[in-house]
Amino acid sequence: MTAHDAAGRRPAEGGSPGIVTGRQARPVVVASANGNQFRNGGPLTCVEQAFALLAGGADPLDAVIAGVNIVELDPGDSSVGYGGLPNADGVVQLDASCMHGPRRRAAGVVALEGVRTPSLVARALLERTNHRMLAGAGAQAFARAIGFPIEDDLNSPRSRGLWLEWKRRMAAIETADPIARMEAGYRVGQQMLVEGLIDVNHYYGTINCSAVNARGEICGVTTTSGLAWKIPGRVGDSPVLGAGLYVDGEVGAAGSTGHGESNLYALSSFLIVEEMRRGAHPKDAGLEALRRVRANTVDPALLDAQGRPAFNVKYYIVNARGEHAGVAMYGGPQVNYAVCTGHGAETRPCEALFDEELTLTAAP
């Protein structure tokens, strides 16, 4: 096996081999909007440094992953990578997954601790094994293997900092039973949001970005946290293929962020693709996975008082000819997507299934 350097990229010469499909495209980058937000401390952000790999000839997963890193590593946006907002243990555990469509090949690692990159880690076992899915310690031996340094903690002082008000607030909670600490702690997490102690776009916090080349060739990676002060071990869409990412080669690509138990439940990346399979324009497709997750959303803990989600869900899309939309449950100013193509970097408003913001409030 090649070993990685110190920052998990791979000797040049190690490249995705290209896949001409003989299908001519507009050339895009589509991501949450985180991926036009954080540079960690570099001249670009994810979707600008995807699309100019992109159209330096890149292969696009070499190019999407190339621009999530940049999140990853950044310890400003506490959803990703270094940094992350941890587990109730203070524990950041990772999970990314990617997929080429050319290839039709896929990956992903879950619960990954150690190394900040986990996109990185997701792409190398889909590149040198036939496995689509590594956890835990596994995932971790897996990444060291193959020259991953893997570091004992990944909390920046931010992470660290707000995990430690969060086990502040929790420790004047007075029981034993695990399933009444986790509700506690979500309500804790709920308390911390309305505080504005914690980003709204964080707390479930994720980057999803996918690519589409002028050969029509399509790629995507997704890249997780996960959920603020989850039960340790707990996995949400994000690395489960057809969930938080699904790429259909010749049709498109969709990825998620948000609410992950309920997007999981419904397969929403997959669905989404396959409306776009039967001829549904991405927006219009990601609006049909909107209506499933709501129909599927009965749990009463789930529901605003008038029955709907309490909860937002985004998907980021983009067909093989390149069109694109993100659409959201709940809209707003804060509610957006991230696109690059040859006319630069953009964040443009999602459509929204519900126009109006989604009201936080304090859980009782």
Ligand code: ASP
The other form holds:
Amino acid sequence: MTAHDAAGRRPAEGGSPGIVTGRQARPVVVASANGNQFRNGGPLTCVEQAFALLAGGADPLDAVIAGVNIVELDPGDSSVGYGGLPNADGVVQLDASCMHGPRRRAAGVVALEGVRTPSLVARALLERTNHRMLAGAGAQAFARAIGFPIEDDLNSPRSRGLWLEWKRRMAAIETADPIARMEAGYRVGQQMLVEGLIDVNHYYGTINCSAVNARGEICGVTTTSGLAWKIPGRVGDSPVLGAGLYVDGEVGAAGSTGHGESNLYALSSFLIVEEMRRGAHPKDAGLEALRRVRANTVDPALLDAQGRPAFNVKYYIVNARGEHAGVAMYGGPQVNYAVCTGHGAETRPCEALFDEELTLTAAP
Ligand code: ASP
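Based on the form predicted alone presented above, generate the structure block for the form predicted together with this ligand.
Let us now look at the entire complex, which starts with that chain.
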């Protein structure tokens, strides 16, 4: 019996329908909203695929990775895997991490080029080595050596087209200074968002997916192409254990999408799991992380006119009992999370620290 179970809290809102086990766990898969959107031409979304495997007795890590593979491979999601929006040089650089609660194993890959499914490379690192992180050319060499095909270019026609448009607009900006160019790059990207050329969920976008099976075993994965048109080599929170993903096999899992830099500072996923260890419901644990991010955001360049964070960040959270939540700094109709239980898949609104929608004006 874990400390968390011993708290004896009632099944709260967001709980999934029960298959009662020795540990009182309810099988559930929780993901970012794109986990119940993209199918890559197949019949199932990420959360449906993961839940089907979970219900069939698969290892929860195998289940969630099979789920996110659908989104990594679907060119329709330009925030993940193949067809992800590239860096400033037009190169798709991918980050991913995964954690296996019962086995206490974890791994991440960083700035990996040429492999459509970085989550599978992270899992191979987790399974086959005692290393926790591989980066860049080393990660690619590892992937090649264990049999992953390496492709020259992971752009889809759409991701390349959007990058060419961004480059065209950047050509008018006359500065060689890398900081000034980075700031101008953000402004140009924001303008493309405001014009509707890119969906906000794809400029900042990622997929996180976690699962709890009937034995209460918990695993999670996060995979992304990172921030659109980032400085080559920029790494966000997704592959960093504790930032974009954290799983404790006795307590629960948390993962994130959105402004990665704030999660790197706050180690938000770790913070959320530790809040749950102290007895917090997933929703309250997530809101606490949002308050921490808000308190840490003091740079004027990252604040809106009311002094609030000028970015969104979202957390997807599940505890060992199968209770779950999606929370976000800002709300609105597009700010959702995905869940799948024995009753099927659903897209639900995230609980927001600020109910209104994020206003796209500043340049994080
Ligand atoms: N968190 C990811 C990153 O910072 C991007 C995102 O989810 O928007 O790389």
